[in-house]
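Heads up, the chain below is alone and in the form predicted alone; it's given as structure tokens.
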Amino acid sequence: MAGPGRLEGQALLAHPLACAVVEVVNERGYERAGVEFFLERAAISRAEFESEFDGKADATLRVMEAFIGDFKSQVKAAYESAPRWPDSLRAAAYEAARWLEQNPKTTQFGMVATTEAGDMARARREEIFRWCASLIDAGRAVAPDPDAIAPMASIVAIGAVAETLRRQQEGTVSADTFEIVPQMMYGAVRPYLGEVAARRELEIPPPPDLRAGER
């Protein structure tokens, strides 16, 4: 059920509650993250909270959706900055890596800490993965033999990406997100353009701003 207020998108992200929800859920886990902890961390009253949200689940989901919207808008702009696949996918991949590196707490919140937040949160995670998979599957339009590509190729590719990111969150993958982009691109490109094109991705340097030391 939608909350009674109107905070959403960038307005919600600018509100102290967004940071409070992320930090408290990360620290305590969703089940133990009561509204009282949100109020204390955000330094707002219960009346102010209740004027905007229906409760813990509503606040958590809406914060999650606001961050997903921000992620999608930035990655979509990067994808559209290059006219041809896989250049467009590579630009999107580096922008996604940039966002994840700049928002580590939010990444943990979305991928790990909200796994107990119910079906709606799970559906939002699945939706963003499907959206990312659609960017990969755009490779069918430029593939030499689209009919030869497995129907689930993009889902398999995005699943591998999600697993790598999950392991990174758990600390079992030590490389930063930028460093694993070429391997992700290799796995994404190979079903569509073949082995030679996929191997080429391993040799393409990162964007100039990353090479200049943004990391």
Given for the second form:
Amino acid sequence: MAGPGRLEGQALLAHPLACAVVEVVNERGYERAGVEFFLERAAISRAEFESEFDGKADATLRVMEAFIGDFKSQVKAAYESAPRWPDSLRAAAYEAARWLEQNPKTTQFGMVATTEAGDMARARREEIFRWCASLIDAGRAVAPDPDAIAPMASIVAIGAVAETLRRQQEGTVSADTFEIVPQMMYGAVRPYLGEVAARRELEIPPPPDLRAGER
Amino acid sequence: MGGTCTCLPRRHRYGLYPYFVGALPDHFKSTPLGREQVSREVLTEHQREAVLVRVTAVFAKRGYQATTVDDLLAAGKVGVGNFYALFAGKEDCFLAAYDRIVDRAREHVSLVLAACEEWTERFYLGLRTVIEVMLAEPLEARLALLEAQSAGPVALARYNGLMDAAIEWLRGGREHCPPAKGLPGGFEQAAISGLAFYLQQCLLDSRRDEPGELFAEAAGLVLEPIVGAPQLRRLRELPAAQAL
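Next up, the form predicted together with its partner chain, please; the one we just looked at was the form predicted alone.
Now the complete complex, all chains and molecules, led by this one.
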């Protein structure tokens, strides 16, 4: 937990250390990414680092949390911009794809480089996936037969996204993030609204980028 | 006591025992102690297998990154010299444990599918067997599905290879099942990846899902788009003995 006066959220993302942690962990792997590399890359003193963080694990986790917070706030805004599911889910999916495309280093950091960073990092990753799964499972409210939907449906759908992103980051699967959105929407919508509605998702073009002017 | 056994017909007697005891295969017959030595290779293989069984629990419970060679020595009940005679190090030990788990699961699936030729039945029964094996051995499943992803590039490549093989197997359904035509190109990748992720979540949460229910849900999500609802209903009506 962050102590008084400690960096978090957007303030942490604006600090050179956030960028340094992401780059060093991506380049060296978590195990070989020592604090001295963070200091050198961010051009800050050890005293400054220690006034903000308890060590490598704390810095890595808090940078990860800050990026997750940024991702969630943008995806949530997109989700809420459309009144009805699955339009809301589609808007969120494309916003997530935009965020991932615009933050490739952070995506690599969150999906691959921090897999060696222990249970806390794993828990943060699981947490964001569960949150995304809740956006998918909101489809129950509009499903013709909610009781017939497999309880695992939303986890399987978000798991497909998570695993595809992981393989994409590793370079073992070549997939354009934007191009896979309709396919992922097919998988997310099918258990809730059926085959016809799911196939429609393959033809629907991306919604407009509501934040285009801000980017 | 004494005398010969009279509860079996005479042709079933061999001295005091039924004849089939006397007809045991040679390798089951006792041999005088000290006359024949077990080969060093057999002993080494036996010890390696015993160590792998024990260290699987350590890797699964502590996680690959947190596991030390000292942990493996203690759990494996093996000295430093013997450990390094059996394995090149922690990663090599992990890879051997991973391969052992995957090979055993493959053998199990092969046995179940031996008498089955139709693609839909083979995939249905294969998926069911994999889920049953995983839920029956959660520590082994945890090592193979979770820890393999953080145990270095070789383990990760083997894990990815396993996923790719499952994806290709499911993709084979397009040749056999008309409903699969028109599915998005990445359906199989998404379906297998999503199911693997779900199983990982079960293991992380130490959830004890009932295998039959979990399998029924998984088959609906993964297989129904390929084979269609009527075919899946037919598969679900396969006799339990055949399904198991």
